[in-house]
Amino acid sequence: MGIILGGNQYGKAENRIVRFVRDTPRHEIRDINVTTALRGPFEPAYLVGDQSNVLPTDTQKNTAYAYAKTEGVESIEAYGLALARHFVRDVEPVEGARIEIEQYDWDRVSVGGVEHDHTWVRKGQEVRTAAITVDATGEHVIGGFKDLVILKSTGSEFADFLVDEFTTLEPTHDRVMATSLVAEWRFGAVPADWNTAYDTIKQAMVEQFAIVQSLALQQTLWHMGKAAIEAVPELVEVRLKAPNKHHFLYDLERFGIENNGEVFHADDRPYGLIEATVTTDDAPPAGDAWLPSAGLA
(Lines of atoms letter the chains of each structure in order from A and count residues from 1; the text may use other names and numbers.)
(Lines give C-alpha, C1' and ligand atoms only; values in the text may rest on other atoms or scores of the structure.)
Protein backbone atom coordinates (compact mmCIF):
# COMPACT_ATOMS: atom_id res chain seq x y z
CA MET A 1 0.00 0.00 0.00
CA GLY A 2 1.42 3.35 -1.04
CA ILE A 3 0.92 6.55 0.93
CA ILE A 4 0.85 9.84 -0.94
CA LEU A 5 0.32 13.51 -0.12
CA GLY A 6 -3.07 14.78 -1.25
CA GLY A 7 -4.32 18.27 -1.93
CA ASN A 8 -2.71 21.02 0.07
CA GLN A 9 -2.52 24.79 0.44
CA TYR A 10 -1.04 27.19 2.97
CA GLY A 11 -1.42 30.82 3.91
CA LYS A 12 -2.03 33.43 6.59
CA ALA A 13 -5.46 33.33 8.18
CA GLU A 14 -7.52 36.21 9.57
CA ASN A 15 -5.44 39.31 8.98
CA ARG A 16 -7.44 42.12 10.64
CA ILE A 17 -7.04 45.16 8.45
CA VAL A 18 -8.64 48.57 9.05
CA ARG A 19 -8.21 51.00 6.15
CA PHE A 20 -9.11 54.68 6.46
CA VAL A 21 -9.45 57.05 3.52
CA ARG A 22 -8.34 60.47 4.77
CA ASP A 23 -8.09 62.48 1.54
CA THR A 24 -10.79 64.92 2.69
CA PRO A 25 -12.05 66.06 6.12
CA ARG A 26 -14.78 63.39 5.83
CA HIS A 27 -13.01 60.07 6.38
CA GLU A 28 -14.12 56.63 5.18
CA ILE A 29 -13.53 53.29 6.88
CA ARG A 30 -13.12 49.73 5.62
CA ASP A 31 -12.81 47.06 8.31
CA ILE A 32 -11.94 43.61 6.94
CA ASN A 33 -10.65 40.19 7.94
CA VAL A 34 -8.49 38.64 5.21
CA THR A 35 -7.26 35.09 4.74
CA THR A 36 -4.77 34.14 2.01
CA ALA A 37 -4.06 30.62 0.77
CA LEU A 38 -1.58 29.63 -1.94
CA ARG A 39 -1.66 26.49 -4.08
CA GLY A 40 1.12 25.02 -6.18
CA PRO A 41 4.05 22.55 -6.16
CA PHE A 42 4.65 22.71 -2.43
CA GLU A 43 5.00 18.96 -1.86
CA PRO A 44 8.73 19.20 -0.92
CA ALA A 45 7.86 21.43 2.03
CA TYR A 46 5.54 18.75 3.39
CA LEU A 47 7.56 15.67 2.51
CA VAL A 48 11.15 16.70 3.27
CA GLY A 49 10.88 20.18 4.80
CA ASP A 50 12.26 21.94 1.71
CA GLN A 51 11.03 25.56 1.95
CA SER A 52 12.65 26.85 -1.26
CA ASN A 53 9.28 27.24 -3.02
CA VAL A 54 7.44 28.56 0.01
CA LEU A 55 6.51 32.24 0.23
CA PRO A 56 6.30 32.80 4.01
CA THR A 57 2.85 33.34 5.44
CA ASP A 58 4.26 36.46 7.09
CA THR A 59 5.00 37.82 3.61
CA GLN A 60 1.43 37.08 2.59
CA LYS A 61 0.26 39.06 5.61
CA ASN A 62 2.44 42.02 4.71
CA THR A 63 1.18 41.93 1.13
CA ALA A 64 -2.45 42.00 2.28
CA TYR A 65 -1.76 45.14 4.32
CA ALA A 66 0.26 46.78 1.54
CA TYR A 67 -2.50 46.17 -1.01
CA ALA A 68 -5.04 47.72 1.35
CA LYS A 69 -3.06 50.93 0.82
CA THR A 70 -1.93 50.67 -2.80
CA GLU A 71 -5.10 49.11 -4.26
CA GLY A 72 -7.60 50.34 -1.68
CA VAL A 73 -10.69 48.53 -0.45
CA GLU A 74 -13.47 50.21 -2.38
CA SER A 75 -15.03 46.73 -2.61
CA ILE A 76 -13.76 43.50 -1.06
CA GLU A 77 -14.24 41.70 -4.37
CA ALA A 78 -11.95 44.07 -6.31
CA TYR A 79 -9.39 44.11 -3.50
CA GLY A 80 -9.40 40.29 -3.28
CA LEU A 81 -9.00 39.95 -7.04
CA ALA A 82 -5.99 42.29 -7.05
CA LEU A 83 -4.38 40.34 -4.21
CA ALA A 84 -5.00 36.92 -5.78
CA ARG A 85 -3.75 38.07 -9.19
CA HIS A 86 -0.54 39.34 -7.61
CA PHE A 87 0.26 36.03 -5.94
CA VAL A 88 -0.41 33.99 -9.09
CA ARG A 89 1.17 36.33 -11.64
CA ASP A 90 4.09 37.75 -9.69
CA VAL A 91 5.19 35.00 -7.30
CA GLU A 92 6.93 31.95 -8.71
CA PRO A 93 5.93 29.08 -8.35
CA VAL A 94 2.38 29.90 -7.10
CA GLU A 95 -0.26 28.33 -9.37
CA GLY A 96 -3.42 29.31 -7.54
CA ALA A 97 -4.55 31.69 -4.81
CA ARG A 98 -7.64 31.76 -2.64
CA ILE A 99 -8.54 34.97 -0.81
CA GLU A 100 -11.36 34.94 1.75
CA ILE A 101 -12.62 38.19 3.23
CA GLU A 102 -15.11 39.25 5.87
CA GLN A 103 -16.24 42.89 5.97
CA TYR A 104 -17.51 44.56 9.14
CA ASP A 105 -19.60 47.63 8.50
CA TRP A 106 -19.81 50.83 10.54
CA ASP A 107 -22.45 53.59 10.78
CA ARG A 108 -21.52 57.22 11.25
CA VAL A 109 -22.28 58.86 14.57
CA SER A 110 -24.66 61.84 14.28
CA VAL A 111 -23.94 64.96 16.31
CA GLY A 112 -26.78 67.47 16.45
CA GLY A 113 -28.47 65.67 13.58
CA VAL A 114 -25.36 65.89 11.35
CA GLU A 115 -23.17 62.90 10.45
CA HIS A 116 -19.73 63.18 12.02
CA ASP A 117 -16.75 63.14 9.68
CA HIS A 118 -14.59 60.63 11.54
CA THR A 119 -16.59 58.77 14.22
CA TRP A 120 -18.55 55.56 13.75
CA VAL A 121 -20.39 52.88 15.70
CA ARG A 122 -20.16 49.25 14.69
CA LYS A 123 -23.08 48.15 12.55
CA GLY A 124 -24.76 45.02 13.85
CA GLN A 125 -26.44 43.35 10.89
CA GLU A 126 -24.83 40.82 8.58
CA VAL A 127 -21.14 40.21 7.83
CA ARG A 128 -20.39 40.67 4.14
CA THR A 129 -18.07 38.04 2.65
CA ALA A 130 -16.09 37.41 -0.52
CA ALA A 131 -13.97 34.51 -1.73
CA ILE A 132 -11.72 35.00 -4.74
CA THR A 133 -9.90 32.18 -6.51
CA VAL A 134 -7.36 32.74 -9.28
CA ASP A 135 -5.78 29.67 -10.87
CA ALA A 136 -5.38 27.84 -14.16
CA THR A 137 -9.15 27.43 -14.49
CA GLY A 138 -9.70 31.19 -14.44
CA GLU A 139 -10.80 33.88 -12.00
CA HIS A 140 -13.74 33.06 -9.76
CA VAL A 141 -15.52 35.51 -7.46
CA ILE A 142 -17.96 34.42 -4.78
CA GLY A 143 -19.80 37.13 -2.87
CA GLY A 144 -22.09 36.66 0.07
CA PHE A 145 -23.08 37.38 3.62
CA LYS A 146 -23.55 35.50 6.87
CA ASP A 147 -25.25 36.06 10.21
CA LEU A 148 -28.18 37.92 8.66
CA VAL A 149 -30.84 37.27 11.30
CA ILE A 150 -34.27 37.78 9.76
CA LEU A 151 -37.71 37.07 11.21
CA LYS A 152 -41.37 37.45 10.36
CA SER A 153 -44.21 36.96 12.83
CA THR A 154 -46.63 35.35 10.36
CA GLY A 155 -46.85 34.43 6.68
CA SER A 156 -45.32 31.01 7.28
CA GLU A 157 -46.90 27.56 7.33
CA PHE A 158 -45.80 23.97 7.74
CA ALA A 159 -48.39 21.26 7.16
CA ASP A 160 -49.13 18.14 5.08
CA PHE A 161 -45.70 16.70 5.87
CA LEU A 162 -44.72 13.03 6.04
CA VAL A 163 -45.76 11.35 9.29
CA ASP A 164 -44.49 8.15 10.91
CA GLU A 165 -44.65 6.54 14.33
CA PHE A 166 -42.16 9.05 15.79
CA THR A 167 -43.84 12.21 14.53
CA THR A 168 -45.10 14.57 17.22
CA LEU A 169 -44.99 17.88 15.37
CA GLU A 170 -48.39 19.48 14.87
CA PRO A 171 -49.16 21.07 11.50
CA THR A 172 -49.60 24.83 11.46
CA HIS A 173 -50.79 27.47 9.03
CA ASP A 174 -49.54 30.42 11.08
CA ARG A 175 -46.08 30.37 12.61
CA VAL A 176 -43.07 32.57 13.26
CA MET A 177 -40.31 32.04 10.70
CA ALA A 178 -36.78 33.11 11.56
CA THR A 179 -33.28 32.21 10.46
CA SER A 180 -29.66 33.33 10.59
CA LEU A 181 -29.08 33.28 6.87
CA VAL A 182 -25.85 32.42 5.09
CA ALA A 183 -25.83 33.27 1.38
CA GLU A 184 -23.05 32.86 -1.16
CA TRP A 185 -23.23 33.62 -4.85
CA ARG A 186 -20.97 33.07 -7.83
CA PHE A 187 -20.52 35.61 -10.59
CA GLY A 188 -20.17 34.49 -14.19
CA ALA A 189 -19.08 37.97 -15.25
CA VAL A 190 -17.89 41.12 -13.51
CA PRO A 191 -20.80 43.40 -12.56
CA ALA A 192 -20.66 47.12 -13.27
CA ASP A 193 -20.28 47.84 -9.55
CA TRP A 194 -19.54 45.24 -6.87
CA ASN A 195 -21.13 47.22 -4.04
CA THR A 196 -24.32 47.94 -5.97
CA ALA A 197 -24.58 44.27 -6.91
CA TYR A 198 -24.27 43.29 -3.24
CA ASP A 199 -26.99 45.71 -2.14
CA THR A 200 -29.30 44.57 -4.96
CA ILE A 201 -28.86 40.87 -4.15
CA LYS A 202 -29.43 41.36 -0.45
CA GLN A 203 -32.54 43.48 -1.05
CA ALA A 204 -33.99 40.92 -3.46
CA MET A 205 -33.53 38.13 -0.92
CA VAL A 206 -34.94 40.06 2.01
CA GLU A 207 -37.99 41.12 0.00
CA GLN A 208 -38.77 37.52 -0.94
CA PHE A 209 -38.46 36.41 2.66
CA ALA A 210 -41.03 39.05 3.56
CA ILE A 211 -43.61 38.65 0.80
CA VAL A 212 -43.68 34.93 0.04
CA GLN A 213 -46.49 33.11 1.85
CA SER A 214 -44.16 30.33 2.85
CA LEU A 215 -45.41 26.76 2.93
CA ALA A 216 -41.89 25.68 3.91
CA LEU A 217 -38.53 27.36 4.45
CA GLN A 218 -37.32 25.34 1.45
CA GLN A 219 -39.81 27.19 -0.75
CA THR A 220 -38.65 30.55 0.57
CA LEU A 221 -35.01 29.75 -0.20
CA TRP A 222 -35.91 28.87 -3.79
CA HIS A 223 -37.67 32.20 -4.27
CA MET A 224 -34.78 34.09 -2.66
CA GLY A 225 -32.15 32.52 -4.90
CA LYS A 226 -34.27 32.92 -8.02
CA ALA A 227 -34.99 36.59 -7.26
CA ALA A 228 -31.28 37.32 -6.73
CA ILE A 229 -30.31 35.85 -10.11
CA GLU A 230 -33.12 37.75 -11.82
CA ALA A 231 -32.01 41.00 -10.17
CA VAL A 232 -28.30 40.70 -11.06
CA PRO A 233 -27.75 39.11 -14.49
CA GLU A 234 -24.06 38.41 -13.78
CA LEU A 235 -25.04 35.86 -11.13
CA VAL A 236 -24.90 32.20 -12.15
CA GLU A 237 -25.17 30.36 -8.83
CA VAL A 238 -26.59 31.08 -5.38
CA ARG A 239 -26.06 28.86 -2.34
CA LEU A 240 -28.22 29.37 0.74
CA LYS A 241 -27.99 27.91 4.22
CA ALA A 242 -30.76 28.65 6.70
CA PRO A 243 -30.82 27.29 10.25
CA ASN A 244 -34.44 27.42 11.40
CA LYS A 245 -34.53 29.55 14.55
CA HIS A 246 -37.57 28.02 16.19
CA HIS A 247 -40.14 30.02 18.16
CA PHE A 248 -42.59 27.99 20.20
CA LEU A 249 -45.83 29.40 21.55
CA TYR A 250 -45.49 29.61 25.33
CA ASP A 251 -48.21 27.97 27.40
CA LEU A 252 -49.90 30.75 29.36
CA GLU A 253 -53.28 29.01 29.57
CA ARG A 254 -52.15 27.22 32.75
CA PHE A 255 -52.09 30.67 34.36
CA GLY A 256 -55.47 31.61 32.95
CA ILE A 257 -53.91 33.97 30.39
CA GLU A 258 -54.84 33.88 26.71
CA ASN A 259 -51.87 33.68 24.33
CA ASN A 260 -53.10 34.29 20.80
CA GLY A 261 -49.77 34.02 18.98
CA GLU A 262 -48.18 36.80 21.01
CA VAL A 263 -45.65 35.28 23.45
CA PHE A 264 -43.08 32.73 22.29
CA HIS A 265 -40.11 30.84 23.63
CA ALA A 266 -37.10 31.24 21.32
CA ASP A 267 -35.24 27.93 21.18
CA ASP A 268 -31.79 27.97 19.59
CA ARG A 269 -31.13 24.21 19.41
CA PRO A 270 -31.65 21.69 18.05
CA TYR A 271 -32.68 23.34 14.80
CA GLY A 272 -33.68 22.41 11.30
CA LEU A 273 -30.96 23.24 8.79
CA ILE A 274 -32.27 23.96 5.30
CA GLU A 275 -29.86 24.32 2.36
CA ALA A 276 -30.38 25.01 -1.33
CA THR A 277 -28.44 25.83 -4.48
CA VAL A 278 -30.07 27.82 -7.27
CA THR A 279 -28.24 28.10 -10.60
CA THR A 280 -28.70 29.13 -14.18
CA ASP A 281 -28.79 26.22 -16.62
CA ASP A 282 -25.84 27.68 -18.53
CA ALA A 283 -23.58 28.42 -15.56
CA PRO A 284 -19.89 28.04 -16.47
CA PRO A 285 -17.81 25.45 -14.60
CA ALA A 286 -16.91 26.53 -11.08
CA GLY A 287 -13.41 25.06 -11.07
CA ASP A 288 -12.01 25.39 -7.54
CA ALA A 289 -14.21 28.39 -6.75
CA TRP A 290 -15.88 26.62 -3.83
CA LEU A 291 -12.73 24.98 -2.41
CA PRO A 292 -12.29 26.78 0.95
CA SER A 293 -9.27 27.73 3.01
CA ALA A 294 -10.12 29.16 6.43
CA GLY A 295 -13.83 28.92 5.73
CA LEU A 296 -14.50 32.62 6.35
CA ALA A 297 -16.35 32.87 3.04
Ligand SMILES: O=c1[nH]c(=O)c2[nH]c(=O)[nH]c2[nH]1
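For the two forms, the rigid core is made up of the largest set of C-alpha atoms that agree within 1.5 Å on superposition. Positions refer to the first chain, counted from 1. Since the structure is predicted, the reported quantities are computational estimates derived from the model, not experimental observations. Compared with the form predicted in complex with this ligand:
- The smaller of the two rigid parts, set against the larger, turns by 179° between the two forms.
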Contents of the next structure:
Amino acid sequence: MGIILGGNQYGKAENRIVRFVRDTPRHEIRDINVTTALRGPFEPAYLVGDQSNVLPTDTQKNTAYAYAKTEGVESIEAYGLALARHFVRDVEPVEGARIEIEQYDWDRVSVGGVEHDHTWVRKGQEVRTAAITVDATGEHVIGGFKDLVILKSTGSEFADFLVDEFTTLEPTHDRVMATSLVAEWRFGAVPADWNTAYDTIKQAMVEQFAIVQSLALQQTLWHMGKAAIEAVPELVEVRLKAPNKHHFLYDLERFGIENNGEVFHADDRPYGLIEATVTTDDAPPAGDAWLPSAGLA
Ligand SMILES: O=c1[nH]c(=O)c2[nH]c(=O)[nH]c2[nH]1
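Provide the structure of the form predicted in complex with this ligand, given the form predicted alone shown above.
And the full complex, kicking off with our chain again.
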Protein backbone atom coordinates (compact mmCIF):
# COMPACT_ATOMS: atom_id res chain seq x y z
CA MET A 1 0.00 0.00 0.00
CA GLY A 2 1.34 3.40 -0.94
CA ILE A 3 0.45 6.68 0.75
CA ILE A 4 0.10 9.77 -1.39
CA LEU A 5 -0.44 13.46 -0.76
CA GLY A 6 -3.86 14.59 -1.95
CA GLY A 7 -5.25 18.04 -2.58
CA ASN A 8 -3.52 20.98 -1.00
CA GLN A 9 -3.51 24.74 -1.03
CA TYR A 10 -2.16 27.37 1.30
CA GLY A 11 -2.55 31.06 1.99
CA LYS A 12 -3.27 33.76 4.56
CA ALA A 13 -6.69 33.68 6.16
CA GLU A 14 -8.71 36.64 7.36
CA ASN A 15 -6.66 39.71 6.56
CA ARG A 16 -8.75 42.41 8.20
CA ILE A 17 -8.23 45.29 5.83
CA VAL A 18 -9.87 48.66 6.24
CA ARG A 19 -9.45 50.93 3.23
CA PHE A 20 -10.39 54.59 3.49
CA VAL A 21 -10.51 57.09 0.68
CA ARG A 22 -9.37 60.40 2.09
CA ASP A 23 -8.97 62.54 -1.03
CA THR A 24 -11.55 65.02 0.23
CA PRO A 25 -12.83 65.87 3.73
CA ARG A 26 -15.69 63.44 3.09
CA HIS A 27 -14.01 60.09 3.64
CA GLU A 28 -15.19 56.74 2.30
CA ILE A 29 -14.75 53.38 4.05
CA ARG A 30 -14.41 49.82 2.78
CA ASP A 31 -14.07 47.21 5.51
CA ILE A 32 -13.14 43.72 4.35
CA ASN A 33 -11.89 40.35 5.47
CA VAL A 34 -9.67 38.75 2.83
CA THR A 35 -8.47 35.16 2.62
CA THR A 36 -5.96 34.10 -0.02
CA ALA A 37 -5.18 30.53 -1.11
CA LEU A 38 -2.65 29.51 -3.74
CA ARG A 39 -2.75 26.30 -5.77
CA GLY A 40 0.07 24.81 -7.79
CA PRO A 41 3.10 22.51 -7.61
CA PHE A 42 3.60 22.80 -3.90
CA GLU A 43 3.95 19.09 -3.10
CA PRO A 44 7.71 19.34 -2.34
CA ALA A 45 6.95 21.71 0.53
CA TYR A 46 4.74 19.07 2.11
CA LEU A 47 6.78 16.00 1.19
CA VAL A 48 10.38 17.11 1.73
CA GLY A 49 10.20 20.60 3.20
CA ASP A 50 11.34 22.34 0.01
CA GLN A 51 10.08 25.95 0.08
CA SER A 52 11.58 27.04 -3.23
CA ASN A 53 8.16 27.37 -4.86
CA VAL A 54 6.40 28.68 -1.78
CA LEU A 55 5.38 32.34 -1.82
CA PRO A 56 5.10 32.96 1.93
CA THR A 57 1.66 33.55 3.35
CA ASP A 58 3.21 36.70 4.84
CA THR A 59 3.86 37.94 1.30
CA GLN A 60 0.30 37.11 0.33
CA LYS A 61 -0.88 39.22 3.25
CA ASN A 62 1.33 42.16 2.23
CA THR A 63 0.03 41.88 -1.33
CA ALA A 64 -3.58 41.97 -0.18
CA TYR A 65 -2.93 45.20 1.76
CA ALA A 66 -0.85 46.73 -1.05
CA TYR A 67 -3.57 46.00 -3.63
CA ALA A 68 -6.16 47.58 -1.34
CA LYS A 69 -4.17 50.77 -1.79
CA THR A 70 -3.08 50.56 -5.44
CA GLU A 71 -6.24 48.99 -6.92
CA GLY A 72 -8.62 50.37 -4.32
CA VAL A 73 -11.65 48.39 -3.23
CA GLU A 74 -14.38 49.97 -5.31
CA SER A 75 -15.96 46.52 -5.37
CA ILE A 76 -14.71 43.38 -3.67
CA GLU A 77 -15.21 41.49 -6.94
CA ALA A 78 -12.86 43.74 -8.92
CA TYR A 79 -10.34 43.88 -6.08
CA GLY A 80 -10.41 40.08 -5.70
CA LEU A 81 -9.97 39.57 -9.43
CA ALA A 82 -6.95 41.89 -9.53
CA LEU A 83 -5.37 40.09 -6.60
CA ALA A 84 -6.02 36.59 -7.97
CA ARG A 85 -4.76 37.55 -11.44
CA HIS A 86 -1.60 38.95 -9.92
CA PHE A 87 -0.77 35.72 -8.09
CA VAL A 88 -1.44 33.57 -11.14
CA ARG A 89 0.14 35.81 -13.78
CA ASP A 90 3.03 37.37 -11.92
CA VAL A 91 4.19 34.68 -9.50
CA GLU A 92 5.77 31.96 -11.60
CA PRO A 93 4.81 28.65 -10.00
CA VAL A 94 1.31 29.65 -8.97
CA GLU A 95 -1.35 27.94 -11.10
CA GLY A 96 -4.48 28.95 -9.30
CA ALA A 97 -5.54 31.48 -6.72
CA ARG A 98 -8.69 31.54 -4.66
CA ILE A 99 -9.55 34.80 -2.95
CA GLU A 100 -12.46 34.88 -0.53
CA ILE A 101 -13.72 38.20 0.76
CA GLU A 102 -16.33 39.34 3.24
CA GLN A 103 -17.43 42.96 3.26
CA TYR A 104 -18.82 44.69 6.33
CA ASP A 105 -20.99 47.69 5.56
CA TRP A 106 -21.15 50.92 7.54
CA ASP A 107 -23.81 53.63 7.71
CA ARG A 108 -22.72 57.23 7.90
CA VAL A 109 -23.63 58.82 11.23
CA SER A 110 -25.88 61.86 11.00
CA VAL A 111 -25.21 64.89 13.19
CA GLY A 112 -28.05 67.38 13.45
CA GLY A 113 -29.66 65.70 10.44
CA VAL A 114 -26.53 66.08 8.29
CA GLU A 115 -24.38 63.12 7.23
CA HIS A 116 -21.01 63.20 8.97
CA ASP A 117 -17.83 63.21 6.88
CA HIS A 118 -15.77 60.66 8.77
CA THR A 119 -17.90 58.75 11.29
CA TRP A 120 -19.89 55.57 10.69
CA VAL A 121 -21.89 52.99 12.61
CA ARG A 122 -21.53 49.43 11.47
CA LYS A 123 -24.63 48.12 9.70
CA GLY A 124 -26.64 45.63 11.69
CA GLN A 125 -28.25 47.29 14.62
CA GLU A 126 -26.96 47.29 18.16
CA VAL A 127 -28.79 45.17 20.72
CA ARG A 128 -31.00 47.22 23.03
CA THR A 129 -30.99 46.09 26.66
CA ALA A 130 -32.96 46.70 29.86
CA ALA A 131 -32.61 45.51 33.45
CA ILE A 132 -35.49 46.17 35.81
CA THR A 133 -35.34 45.66 39.55
CA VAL A 134 -38.35 46.04 41.85
CA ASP A 135 -37.78 45.57 45.57
CA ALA A 136 -38.33 47.23 48.94
CA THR A 137 -36.10 50.15 47.89
CA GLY A 138 -38.34 50.90 44.92
CA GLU A 139 -38.40 50.44 41.16
CA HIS A 140 -35.14 50.74 39.26
CA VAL A 141 -34.91 50.82 35.47
CA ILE A 142 -31.68 50.51 33.55
CA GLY A 143 -31.72 50.88 29.79
CA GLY A 144 -28.86 50.43 27.41
CA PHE A 145 -27.38 48.85 24.34
CA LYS A 146 -24.46 46.64 23.46
CA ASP A 147 -22.51 46.03 20.26
CA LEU A 148 -22.90 49.51 18.82
CA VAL A 149 -19.87 49.44 16.52
CA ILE A 150 -18.80 52.96 15.67
CA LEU A 151 -15.71 54.29 13.91
CA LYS A 152 -14.18 57.59 12.87
CA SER A 153 -11.38 57.84 10.32
CA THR A 154 -9.95 61.09 11.71
CA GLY A 155 -10.58 63.52 14.56
CA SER A 156 -8.85 61.29 17.11
CA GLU A 157 -5.48 61.69 18.83
CA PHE A 158 -3.47 59.97 21.52
CA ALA A 159 -0.33 61.77 22.67
CA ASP A 160 1.48 63.18 25.70
CA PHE A 161 0.90 59.96 27.62
CA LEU A 162 3.05 58.68 30.47
CA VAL A 163 6.19 56.98 29.17
CA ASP A 164 8.26 54.39 31.02
CA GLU A 165 10.95 51.88 30.01
CA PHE A 166 8.35 49.58 28.40
CA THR A 167 6.57 52.22 26.36
CA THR A 168 6.96 51.86 22.60
CA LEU A 169 3.72 53.49 21.42
CA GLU A 170 4.25 56.50 19.17
CA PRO A 171 2.10 59.53 19.88
CA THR A 172 -0.42 60.34 17.17
CA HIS A 173 -2.57 63.34 16.27
CA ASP A 174 -4.56 61.58 13.59
CA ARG A 175 -5.70 58.02 14.06
CA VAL A 176 -8.70 55.80 13.47
CA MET A 177 -10.85 55.38 16.55
CA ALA A 178 -13.34 52.55 16.76
CA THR A 179 -15.24 50.75 19.45
CA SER A 180 -18.02 48.32 20.08
CA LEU A 181 -19.81 50.29 22.72
CA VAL A 182 -21.71 48.87 25.68
CA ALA A 183 -23.82 51.51 27.41
CA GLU A 184 -26.19 51.25 30.36
CA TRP A 185 -28.11 54.09 31.88
CA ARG A 186 -30.18 54.37 35.03
CA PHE A 187 -33.39 56.35 35.12
CA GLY A 188 -34.10 58.37 38.26
CA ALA A 189 -37.61 59.10 37.00
CA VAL A 190 -39.92 57.70 34.35
CA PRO A 191 -39.51 59.49 31.01
CA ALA A 192 -42.51 60.50 28.88
CA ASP A 193 -41.71 57.70 26.46
CA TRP A 194 -39.13 54.93 26.93
CA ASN A 195 -38.57 54.46 23.20
CA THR A 196 -38.08 58.15 22.51
CA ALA A 197 -35.66 58.30 25.43
CA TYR A 198 -33.69 55.42 23.94
CA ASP A 199 -33.41 57.08 20.54
CA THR A 200 -32.44 60.43 22.06
CA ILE A 201 -29.75 58.93 24.29
CA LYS A 202 -28.24 56.88 21.49
CA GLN A 203 -28.22 59.83 19.11
CA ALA A 204 -26.63 62.09 21.73
CA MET A 205 -23.82 59.60 22.25
CA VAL A 206 -23.22 58.93 18.57
CA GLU A 207 -23.07 62.66 17.84
CA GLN A 208 -20.46 63.20 20.55
CA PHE A 209 -18.36 60.37 19.19
CA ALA A 210 -18.47 62.09 15.81
CA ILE A 211 -17.91 65.72 16.75
CA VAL A 212 -15.51 65.65 19.70
CA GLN A 213 -11.89 66.10 18.57
CA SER A 214 -10.87 63.19 20.74
CA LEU A 215 -7.65 63.28 22.75
CA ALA A 216 -8.40 59.76 24.03
CA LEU A 217 -11.28 57.32 24.11
CA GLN A 218 -11.53 58.20 27.81
CA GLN A 219 -12.39 61.80 26.91
CA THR A 220 -14.89 60.72 24.27
CA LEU A 221 -16.68 58.50 26.81
CA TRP A 222 -16.97 61.40 29.25
CA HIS A 223 -18.58 63.56 26.57
CA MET A 224 -20.92 60.76 25.51
CA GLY A 225 -22.11 60.08 29.05
CA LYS A 226 -22.55 63.76 29.80
CA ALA A 227 -24.45 64.41 26.56
CA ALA A 228 -26.81 61.51 27.28
CA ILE A 229 -27.72 62.93 30.70
CA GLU A 230 -28.15 66.41 29.25
CA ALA A 231 -30.40 65.08 26.47
CA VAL A 232 -32.69 63.05 28.75
CA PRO A 233 -33.02 64.72 32.16
CA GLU A 234 -34.60 61.62 33.73
CA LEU A 235 -31.18 59.94 33.52
CA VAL A 236 -29.07 59.94 36.67
CA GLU A 237 -26.22 57.59 35.74
CA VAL A 238 -24.55 56.26 32.60
CA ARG A 239 -22.06 53.41 32.53
CA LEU A 240 -19.93 52.92 29.45
CA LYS A 241 -17.60 50.14 28.37
CA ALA A 242 -15.61 50.71 25.21
CA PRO A 243 -13.10 48.29 23.76
CA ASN A 244 -10.54 50.28 21.78
CA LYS A 245 -10.67 48.42 18.48
CA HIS A 246 -7.17 49.19 17.26
CA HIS A 247 -6.55 50.01 13.61
CA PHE A 248 -2.87 49.92 12.67
CA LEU A 249 -1.62 51.77 9.63
CA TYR A 250 -0.23 49.10 7.34
CA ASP A 251 3.41 49.73 6.40
CA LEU A 252 3.34 49.96 2.61
CA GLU A 253 6.46 52.16 2.39
CA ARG A 254 8.44 48.91 2.32
CA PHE A 255 7.01 48.33 -1.15
CA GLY A 256 7.47 51.90 -2.31
CA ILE A 257 3.76 52.63 -1.84
CA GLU A 258 2.62 55.68 0.08
CA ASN A 259 -0.17 54.82 2.48
CA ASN A 260 -1.45 58.34 3.19
CA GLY A 261 -3.54 57.06 6.08
CA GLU A 262 -5.81 54.99 3.86
CA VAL A 263 -5.00 51.30 4.49
CA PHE A 264 -5.28 49.86 7.99
CA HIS A 265 -5.13 46.49 9.67
CA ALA A 266 -8.10 46.06 12.00
CA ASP A 267 -6.72 44.09 14.93
CA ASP A 268 -9.13 42.06 17.04
CA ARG A 269 -7.07 41.43 20.16
CA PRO A 270 -5.68 42.46 22.52
CA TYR A 271 -7.73 45.61 22.83
CA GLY A 272 -7.72 48.51 25.23
CA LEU A 273 -10.83 48.46 27.41
CA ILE A 274 -11.93 51.86 28.60
CA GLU A 275 -14.73 52.15 31.16
CA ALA A 276 -16.44 55.10 32.76
CA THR A 277 -19.44 55.96 34.89
CA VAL A 278 -21.00 59.40 34.57
CA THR A 279 -23.61 60.46 37.12
CA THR A 280 -25.50 63.48 38.32
CA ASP A 281 -24.20 64.70 41.68
CA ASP A 282 -27.65 64.21 43.24
CA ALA A 283 -28.42 60.78 41.82
CA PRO A 284 -30.75 58.80 44.09
CA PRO A 285 -29.32 55.58 45.57
CA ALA A 286 -29.12 52.75 43.07
CA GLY A 287 -30.12 50.05 45.56
CA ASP A 288 -29.61 46.72 43.84
CA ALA A 289 -30.21 48.21 40.38
CA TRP A 290 -26.74 47.13 39.15
CA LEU A 291 -26.70 43.72 40.81
CA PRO A 292 -26.68 41.26 37.92
CA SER A 293 -28.41 37.91 37.80
CA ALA A 294 -26.68 34.99 36.20
CA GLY A 295 -28.65 35.44 33.00
CA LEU A 296 -27.77 38.02 30.38
CA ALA A 297 -25.25 39.97 32.41
O1 LIG B 1 -7.74 56.35 23.67
C2 LIG B 1 -6.82 55.68 24.15
N3 LIG B 1 -6.70 55.54 25.49
C4 LIG B 1 -5.72 54.82 26.08
O5 LIG B 1 -5.64 54.72 27.33
C6 LIG B 1 -4.78 54.21 25.24
N7 LIG B 1 -3.70 53.42 25.46
C8 LIG B 1 -3.19 53.10 24.26
O9 LIG B 1 -2.18 52.35 24.09
N10 LIG B 1 -3.92 53.66 23.26
C11 LIG B 1 -4.92 54.35 23.84
N12 LIG B 1 -5.94 55.08 23.33
